Structure formats: C-alpha cells, structure tokens
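This document opens with one chain alone, in structure tokens, the form predicted alone.
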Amino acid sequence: MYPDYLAGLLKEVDRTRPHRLGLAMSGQPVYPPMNAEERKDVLSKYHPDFAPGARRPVRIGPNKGEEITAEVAEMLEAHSMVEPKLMDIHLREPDYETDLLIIGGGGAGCWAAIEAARNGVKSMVVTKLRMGDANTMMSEGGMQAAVSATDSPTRHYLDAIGGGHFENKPELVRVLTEDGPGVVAELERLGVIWDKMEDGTMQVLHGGGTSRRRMVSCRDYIGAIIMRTLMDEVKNHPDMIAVREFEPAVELILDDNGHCAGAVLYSLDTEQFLTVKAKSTVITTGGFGRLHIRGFATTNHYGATGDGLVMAYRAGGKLAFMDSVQYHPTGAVFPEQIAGFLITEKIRGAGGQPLNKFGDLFVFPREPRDIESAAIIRECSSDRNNGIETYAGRAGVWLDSPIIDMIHGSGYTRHQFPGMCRQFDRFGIDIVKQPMLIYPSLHYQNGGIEINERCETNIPGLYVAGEASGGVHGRNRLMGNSVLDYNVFGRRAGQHASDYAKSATVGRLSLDHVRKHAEEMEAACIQTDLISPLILPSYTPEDVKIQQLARLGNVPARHSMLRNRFSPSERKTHLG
C-alpha cells in the first residue's frame, strides 16, 4: 500500500480525474499530440541519449570513430575471456558438431531451429541460463500485426518508418511488416491463444505512434504465451535440435576463409570452455539491458548483457544505430522491491494517463516511446520540479489506471491485464483503484548487429534476428514491434541459414581475430582490465565490492572473472 507521505498526492489524481474522463468519453484528444518541432526540442533537451558523456567514439573495430553508447564502447574495448594461444582451436577437438549454431534460446533462437527442422537441418540451440530466460519471456502488451479490415501492411510500415525516426531500413521494415499476419496465423496454428471479440475476430488495441489499432494480444502474457509455445514446438523435434542450457557462447570461431564456423562456449557448471563447429551460425541473444545505460533500472531479463554485439564486433560484424538506447516511458517506481518492473504500454493504449504531482495531463498518452520517456523525465526535472519523490531516492509521475474501468466498464482492467493486477496485489496496491507511480526504465537495444532481410551479416555463414540486430527499427522502436521483429526474423533467420549449412564447408578453425582485437586495442593505447562479454550482472553491495577489489591487484587482468563484477570507474575509485 502507499505510505501517508503520498496520500495527498493520491487524492490530486482523484480531484482532476471527472474533467480528464469526461474529454475521454467524449472522444476528444485528453492532451494535444506534440508537433515535430516540440518532440525534436523534448528529445534534445531530456532523452538520456542527449546527455553529457552518453556517447563516445569507439577507437577499435569495424566502427572505429562513430559515436555510440559509452558503456557499449567500452564491452566493445575489453579483453576477450579466450586466450588464443593457449587453446590452439586448430588442433582441439570439437566438443561439440551441428550443422546450425543457434546462440540464444530466446524467441528468437527457438523460430530458428524450428525453420531449420523443417527444411531438414539439424541445429543446437546454446543459451546463456534455460530455454526461455529471454526478453521474450519479458514482453506484455502485444504484437503489432496488420490483421484487422481498417489496417494494411503499408499502413504498418509507414507508422514504423515515423517511429524510427525514419532512419530504418526500408527493406528491413517492409519485410517485418509484410510478414507480420502469416505470423499471427502461425502462432495461432502452434497454440497461441489470441484475444478475440464475440463475433471470433482479432481483437486490436492502439499503441503509442500507430495509426490504426494493431495490437494483437494474449491479455498482458503474450511473451509468457508465445515463449511457451515455441519451447513447446522445439521439444517437438528432439532428432533436429539439440539444446545446452548455461553454457553461454563467449567468441565466435571463424575458419581460414573468414567464414563464420562456429563458437567457443563457458561452461557455468564446469567453468570450463567448450568449442562448437557449425556451418553456420544464428546470434540471437538479445539486448543489453542489464548494462544499466546511464544508471537506469531496466525491465530486461537478468542475463541480458549484450554478449552478441561483443562477440561480433570482434569477429568483424558491423554495428548499426548503436547511439539509440530505447527507455520504456513507464517503468515502476514504488514499490522498491519492483523498481523499473515493466507496466505495459497497453496500460496507455486503454486510457491510462501519466499525471504529474498535480493530478495533471502533461503530455499525450500515446506518443512514441522516446518522446513519451522525455516528457516524463522532463516533468521530474528540476526545470519543472512537477514529479513524485520516493523516500528511495526515486522520482516517478502517476499513471492513472482507475480511469481505464471507467472508460470500458467494471472488470475490463483486471481481465485484460491479469498480471498487472497480480503483481501490485502483492503489495496491497490495488491498480482498478489506485494509481501507479512510473519512471522511464531502459528497456530496448535499438541497434544491433547489422543484418540484410536474409538475416546476413556482413561474415559469411553468420546471421543475426531479434534484439540482437540492428537496422529495423532505426533510432526508436514503436511498442508490439519487438515482439514482431523476433518472430518474424527469427523465422528467416532459421530458413536462410539453414540453406547455407546444406552447401557450407567448414576450413581450418581460427581465433586469429581474438588475437588481432588485441592487438588493435594495444596499437590504441586502450588501457583496461575489463573482459568481455559479461555473462551475468554484478549487484554486489557496495562494502563487500571494496574487499574484492583490494584483491585484483594479485590477480592477471586476462584470466580474471571478478574482473568483469566492476567498471573501470568502480576499480579506479577504490583501488587508485
């Protein structure tokens, strides 16, 4: 429940709410949408991209001088876990062989090995924790799909194109909105249960940037839904795919022709490495949330570290939008125990209004996800001083769902969002009464590894879907549209690639790469003792991390996992 300090807030909400439902039933718009010139202005001034130091250039590699994400730079600017020499991947055994790679077991991952069952390709499926410890698993609101009579894949297309800033690449959108309902009628093929009317048709809800409503949905569960689904359909085929669970991929193996030919895995059992030879190979490990950018919560899963851009990057992938970091507007505040948990953008999407310490509209519910995130940080600024301040230290503003049974009848809130409800519950906050208190959490990696519409990369035999590419959803991503993108990308993914292991030859296997990375790091003058990818997360409390890093100074940099527990600026603060 919420304390006293926040009741006389609370009832601010309740004052202004009759006016605020009545231009809501009314059907007029409750705050006017920002014009081009004031979202430019909002962005500028208060997106976290913006901000002092967000961004830098990256001095090695295959985008050596663009500017990108500063903690992106420097996982791109550390030393490899692998010591080349001392594993001789020439001469060692595989101790494992499949045709296809798959890296991640999200959705990704799992429409990859499908694909490639059906075209008669045998895969293994290698992930970081379990099958379905994923984003994926993450997700709520909906999927975008271009289903319903009044909507058209044009129509989709031309809404992701604006969204993204109009920076995407066109064959990329064309592609994910084209194929978007084949995709509803495949999930509903495999066992997606969809929501519907009472007449049998889709129901489609609005989301933020769209023109139509679009949102295909499973209440407030559909990543939990189609996750288990598509897990479902992998266990299906246990001849074809193969899976290995908490054995994390830590470089790529490529072979004497620069082809892509595998990947040396870590062991977090046996903490030993372990090597696969494949023909090809599919990244689809997600995004990096669990970098925290800038400092921010984040709604991504706990192994969501941005292991395939590292692992790329190194190899010689190129890198697109890597400046863009998606914050999702509304992230929770209080309680504590969930701050930056994901509340759905379908919240929104079915009247929920963002409200400032003065029960009022600030801006319009529905603008794009980095406009929306910029307002509410914007209201809590100093320049406004219009937030809500938690004894945590958090500000938030209100997102007024009571409105939202009031606008569509009593029970449409806890049928449709289920999870939402249960997750307050606990905590004696009752959502179809109460307000929420929300901040922009960080919550989508809007670049990637760069990828044609076959999923290609630029290293022969490697291809990249979902999270983990770059190119689709430019510089801001439009809600529903993730969920899309690894479905539809996922599946091509497994097509294309599995056609090029029918024909591929693997040549003698290499790390040379691993070498020449650094080497190009020692050429730049790089000095650090972090290692990368990162695997898992450090939340160790602060006093017990000042013990551990009095110990490094007896430890070598390059064989080290503690290491990768702290940043630079932790290390050098406490040990000089």
Given for the second form:
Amino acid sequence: MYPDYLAGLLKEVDRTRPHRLGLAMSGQPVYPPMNAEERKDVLSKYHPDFAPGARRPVRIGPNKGEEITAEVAEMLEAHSMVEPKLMDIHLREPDYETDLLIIGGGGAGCWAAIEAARNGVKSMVVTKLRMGDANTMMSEGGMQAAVSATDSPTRHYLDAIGGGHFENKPELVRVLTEDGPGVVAELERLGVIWDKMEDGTMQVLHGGGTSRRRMVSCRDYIGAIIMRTLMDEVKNHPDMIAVREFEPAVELILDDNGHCAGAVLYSLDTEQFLTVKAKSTVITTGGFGRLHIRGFATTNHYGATGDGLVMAYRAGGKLAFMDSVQYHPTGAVFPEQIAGFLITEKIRGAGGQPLNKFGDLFVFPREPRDIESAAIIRECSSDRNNGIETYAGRAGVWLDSPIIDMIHGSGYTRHQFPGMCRQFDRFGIDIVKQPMLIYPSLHYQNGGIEINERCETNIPGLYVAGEASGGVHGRNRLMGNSVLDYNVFGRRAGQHASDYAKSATVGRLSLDHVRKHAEEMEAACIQTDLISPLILPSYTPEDVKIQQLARLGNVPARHSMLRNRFSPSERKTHLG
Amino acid sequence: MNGEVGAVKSGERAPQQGGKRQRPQANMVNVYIMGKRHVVPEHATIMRAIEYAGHQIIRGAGCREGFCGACGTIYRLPGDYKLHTGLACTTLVQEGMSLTQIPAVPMEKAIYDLEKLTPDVRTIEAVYPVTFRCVACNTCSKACPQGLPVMDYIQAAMRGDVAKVADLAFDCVACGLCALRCPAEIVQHKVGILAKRLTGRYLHKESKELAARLKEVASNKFDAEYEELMVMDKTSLSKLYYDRDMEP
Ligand SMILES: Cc1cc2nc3c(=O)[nH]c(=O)nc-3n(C[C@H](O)[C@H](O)[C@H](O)COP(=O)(O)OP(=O)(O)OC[C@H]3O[C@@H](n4cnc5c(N)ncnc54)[C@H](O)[C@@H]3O)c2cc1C
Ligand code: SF4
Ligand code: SF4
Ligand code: FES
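And the form predicted in complex with its partner chain, for comparison with the form predicted alone?
What follows is the entire complex, opening with the chain shown before.
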C-alpha cells in the first residue's frame, strides 16, 4: 500500500493517463527518442559510469594501465584464497579428473554440459550454490531472436551493435543474431513453453532499443522456465555429466605449457580446497551485481560476485569492456523490502511509461538501457528534482502499469506478468490499478573475459560463455540479448571445448601463476587485506563483522572470506 | 549494504537528491531463529533478519527475489497452532515468529528421454507413479508460498491433462515445501517440470514463420548483408542505425 503522502502524486498519474493513452494508441512514439548528441549528453552527465572515481587504472595483470570499474580493479588487485605451496600434493594427485570442467551451473554452464554430452564428452559442472541458483533463473522479460517475418537476423545485428555504441565485436554479434532463431527452436525441442499465438506463431514484443518486435517470452518467467528445463536435461544424463554443488572454483590450474588444466575448488560445506584436472575448462560464472558497484542495489542472485573475472585474470586471461556497468532502468524503490528488485523491461515493451512526479513523460520508454537509466537519474537529480521520494529516503519515478490493460485489454497484465503482480500483491499494491515506483538498479556485467566466436580466450584450453564473457555487447547490452547470449555461446562453448578436450593432453599441473600474481602485487606496492574471488557478499551488520574478525591464530578459510565482506564504501577507507 | 540490511546507504543517489528526508527509526521485533531469540528490524524479510542476526547464509539463499526456491522456510506465530510456510526472501518477519529454513528437500528425480515420451497419462504413470497416491487433502496447496493450486495440478496429472498441469504449475519455484507436507509423499514440482517439458515439446503448434527463418539461415541468405555490415565504418553504420524505421 502506498503511504498517504503519495496520494496526491498518484492522482497526477491518473490525470495525465487519458492523454498518454491516446499517444500510445496513435502508433507514434509517445515521446521523441533521443538523437546521438542528446544520448551522449545525458550519458556523460548522469550515467554512474561517468561519475568521478567510477573508474581507475588497474595496476597489474594483462589489462595493466587500462581504466576499469574501480570495484572490479579492487577484486583483481587482491590476494588469492590459496597458498600454492600447500596445494602441491593435490596438484600431483587431483581430487577429481574429468574431460571437460564447467565452472558455473547457470544457463551457459548447463548448455555447455548438454552439448559436450551430445558430442560424446564427459563433463563435470561445479557450481557455487545449487545448480540454477543463477541470474539465468531470474530473467523475466524475454529473449531477442529474429523469428518474425518482418524481422531479420541482420536487423537484429544492427539494433544490437547500435545499442552497444558500435563497439561490440562484429563476429560475436553476427553469431549471436544468426544463431537466435535456431536457439528458439532448440529450446522448444527441449520443452520450453514459449508464448505463442493459437496457430503456433511466436508472440513477439518490443524491448529497449529494438526496431522490430523481437522479444520472445514465457509469461514473465522465461528464466525459470529455461533454467529448469536445462537443469532437468542435465540431470537426465548422470552417466555423462557430474554435478558438484556448493563447490565454487577459486583459482584456475594451468599446466607447464600454460594451457588451462582445471581448477581449485573450495567446498563451502567443509571448507576444503579440492583440485580438478581437466582437458579443457569453460568459465560460465555469470556477472558481478553483488559487488554493489557505486553502492547500488542489485537485481542479481546471491552468488554474482564476478569470480570468473578474477580467476581468469590471475591466469593471464584478458578482459574487455570492463569499464562499463549496466544499470537496469527499472529496479523497484518501493516498498523498501524489494528495493533493487527487477521490474521487467517487458512492462515498457507492453506500453508501460516512466513518469515524473507531475505524471508527465520525460523520456521515450524504450531507449537503450544506459540512456533510459541516465534519463531517470537526471529526472531525480537536483538539476531537475522531479523524482518521488520514499519514506526510506530513496528517490524514484513512476512506472505506469495500469495503462497496459487499457492498451491490450483487461486481464492482460495478470496473465502476462504473474511474477510482477505477485511481487507487489504481497505488499498490497495492485499494479493493474496503481503504478510502481522505480529507479535504476545494478544489473549486468557488460564486459568480461574476452572471447572469439568459438568462445576461446587467449589461454589455450580456456573457454568462456555467458555474462562472464566480454565483447558480445560492447559497453551496453540490450534487453533480451543476454538470455540469447548464454544460449548461443553456452552451446558453442560446449561444442568447441569438448572438441578441444578430445585431442588435448595435459602436462604437469601448476599454480605458478598464483605465485606470480602475488609477486606482481608486491612489486606494484599494492597493500590490501582483500581476498578474492569474493564468493558471497555479506549482509552482516558491520559491528558484528568486526567482532567476528577478532579471531586470532590458525584461522579457517571462511574467516578470511569474511574480510571481503565489508561494504564497498568501508573497503575504500581500508585501502586509504 | 544498500537495499539489504535495515540501514540505507544510498550510495550514488544520496548526494543527488535535494532535501533528503530523515528515515524514521525502524521498530524492532523478536524472532526465534532455530529457537534462539534475535532482535531484528520489523520491516525485514526473514532472509534479512537471519543476516541481521549475524549469520552468513550458505544454504538457503539463491536469487533473493522469489524465483529459485532455495529459501523455503517454515515458521509458527505466537498463539497460532498453524505451521506456516514461506520463502525467506519475500516473507516479512513478525513479532514472536519462530522459524527455520529448509534449504533442501530430498527427492529423487526420474531419469527420462523426452523424445521417447508422450504427453499423456501413461507418461505420468511410468515416470512418477507416486502421483496416483494423492488423497486430495489439499495440504500441498495450503503450503505453497507461491499460492499455486498444487492439488489441482496433481489431480490434472492423474487425469493425464498435461497442458493443465503446465499451466497451473507455471510459477512453481520448486521450493519443495508442498512435497515436505504431502501425506502421500508425492514429488509435486518434479511432476510439474515433466508436464511443462511435455507441453512445450509436444502440445504447442510449430511456428511456420520460425521454420521459414531457419531455412533462410541454413541457406546462408543473410551472409552478404552480414559481410557488408561487419566491415562498415562507424559513421555509415551509425547513420544506418539512427535512420532505421521502427515497427510500431
Ligand atoms: C533479475 C534479472 C532479470 C533478467 N532478465 C533478463 C531478460 O529478461 N532478458 C535477458 O536477456 N537477460 C536478462 N537478465 C540477464 C540474464 O539473465 C543473465 O545475463 C544470464 O542469465 C547469465 O547467464 P550465465 O549462465 O552467464 O550466468 P548465471 O546464470 O548467473 O550463472 C552463473 C553460475 O555460476 C555460478 N558461479 C559463480 N561463481 C562461481 C564460482 N567461483 N565457481 C563455480 N560457480 C560459480 C553461479 O552461482 C551461477 O550458478 C536478467 C538478469 C537478472 C539478474
Ligand atoms: S508447488 Fe510446491 S515446490 Fe512449487 S512453489 Fe508451490 S510449494 Fe514450492
Ligand atoms: S498434499 Fe499430497 S495427497 Fe494431499 S492433495 Fe496434495 S498431492 Fe494430494
Ligand atoms: S532466494 Fe530464491 S526464492 Fe528466495
């Protein structure tokens, strides 16, 4: 229920709605889309990536000297969890051996395992939490794929590369868009229930930055439907695919030829370090929302801490576009309990409109994400002061959802957005009758470990797919392109990495790169008490944490993880 | 941290919004986590309350937004005989709440080859015969934190109405709380997933448009256009992009 002091502002939304509905029905854009200069202006002034201190040069490693997101630089310039010397026996006698090691049991990871099995190669999926505790599970809105007659894969290419400011790697965008229709068909064969017309035609909607209706969906549970289908399929092949849950990887293992040869795992249950020897390795660890960059709330799952970046970087893997972070335009701001939660972009695809406190449109509802977010931040900034404040001190703008049923007919919202409705029903807000309050939320890792169209990295035997990779989206991913991404590249990684595994021979296992990383840190005079990968964020109150850290002596590993678990602002003061 | 514990540090936002209102002091409530009393903010979800108490959750949290089912929780309230169920990430604490998380419910997933199944009652009988033990007590529906009519979808499964099961179980997060409460020991959400896969695979009409597009891709129809776009300089590409027409 909205508090009383918002009643007057809610009335404004109702007042302006008939006019806005007229605009929506006219077939013309409801607000003029920005041109190139306007986009540049709003980005440079209001997008968090451009705020002072948002980026800094990384001091060590393959991207040394390059400006990257400050919180990521901190993670890269941190200590390893393992002491290489103490792992020697386990390098000689690995705890597990497999042909293909897949790190991360989200969408991309499951696909890699399924494709490897189809290719006759056995694999092992190691994952941080349970299988499917992943960003993949959470996607709501949909997936882009050029399936309709008015559309084409090359159209999709143009939209994607324009959304990415023409910086995406062309060969990756081609593969992404050209494989799209095939992914839709393949997922249906595995039993994904697409939203379809009576005659079987795919239902398609617009998303931010699309020039054709191209968003395919499963109500607003696309992620849960795809993830559960893939997991079910993975578990149908116990002879080909082994799964280890609650055993995240914390370092890659190389062999004496510098090829990737497996990983060191850390069992969250027993706090043991375990080694896996593998002929090839795929990183599918997803994104980094739980680093809470610039203090933002996030839409991401609990384990989204950018571990893949850290592991690959220490092993010499090159990163791309790590200076850009995606803030989703529509995170919830009210009620406080769901602050940061995602309001799917499909709401705007279906006609939902962002409005300021006067109930007025101030931006075209379907700009690319970075532009839309920057415009919302501008509206709430002291330059304009047109935001709506919550009792918790957050600011936001309205997202008019009641207009959706007026456009599409009553009942549409409840049927198409059951998840969204449920989220707000819990707090007595019926989004069919009342708008939502929204503000940008930390959503997606635009960049990542650089790959080519075979998902190869600069380290032989190491493949990357999904959100952990960099290059597909340039500096800005469009809605629906990351669900497509993990499907397209998860499959490709599975195919190419399993082909590689068929002929690869592994040399002597080594963690020398971890030793070198420590030396490089010392040479660069980096002083830090951070240990990475982070594995899990901590939401323990700081005073409790400090008491937990009072422990002396032969400390267990989780205790050292705890050091990571200060909020970013706290960490900065630690680094001075 | 922002958006997580009681205190709000709004990071980026704080300096940008003029005239910031003071947050009213949160009231505190008593909750009993696995029997031990902790004092937590009243607006906290169960998940935030557990963290506020100083626990690092390892098992029992996944998406934190109501999608993954990692955080199933059972609880009782003072003066109420009922054993309630909820998702820790979306359920609010209440004064006197006594709770414990159930992060995993043991159950066996049947192994099958979807290509060899038919979308009818024979498949349900063969893959999850336990389904037919249902005594229609409705305990499962009462336990479901998603508010799904679980009994109805199990009954539909017994009739072999696979599409109906898929429709009713669509929003299931596989928390397993229904299965835990079921006196007939049925594995409801596993039946749900099977029915969903059967529906997607066999009960939806094929899209002709999609089939046509797949043929076009296979015949390399777009190669020439791709090659042109891929080598285009940024200025021409940019012009093409900003001039492109928009489908309404
Ligand atoms: C709320 C939300 C809504 C979204 N909606 C959409 C949408 O509508 N359309 C769209 O296109 N995209 C959407 N996205 C983005 C998209 O879902 C993700 O980018 C995509 O699913 C990433 O898939 P992935 O397999 O690469 O990573 P994930 O699915 O995140 O999987 C990564 C897995 O790796 C595991 N892992 C992490 N670190 C380690 C480690 N050290 N060792 C072992 N395992 C590890 C994680 O636990 C996780 O299981 C959304 C994202 C979110 C968060
Ligand atoms: S149907 Fe069962 S497993 Fe699914 S959400 Fe409801 S209680 Fe949980
Ligand atoms: S709890 Fe079990 S027996 Fe009772 S209605 Fe549900 S499925 Fe049937
Ligand atoms: S943590 Fe995923 S449903 Fe609660």
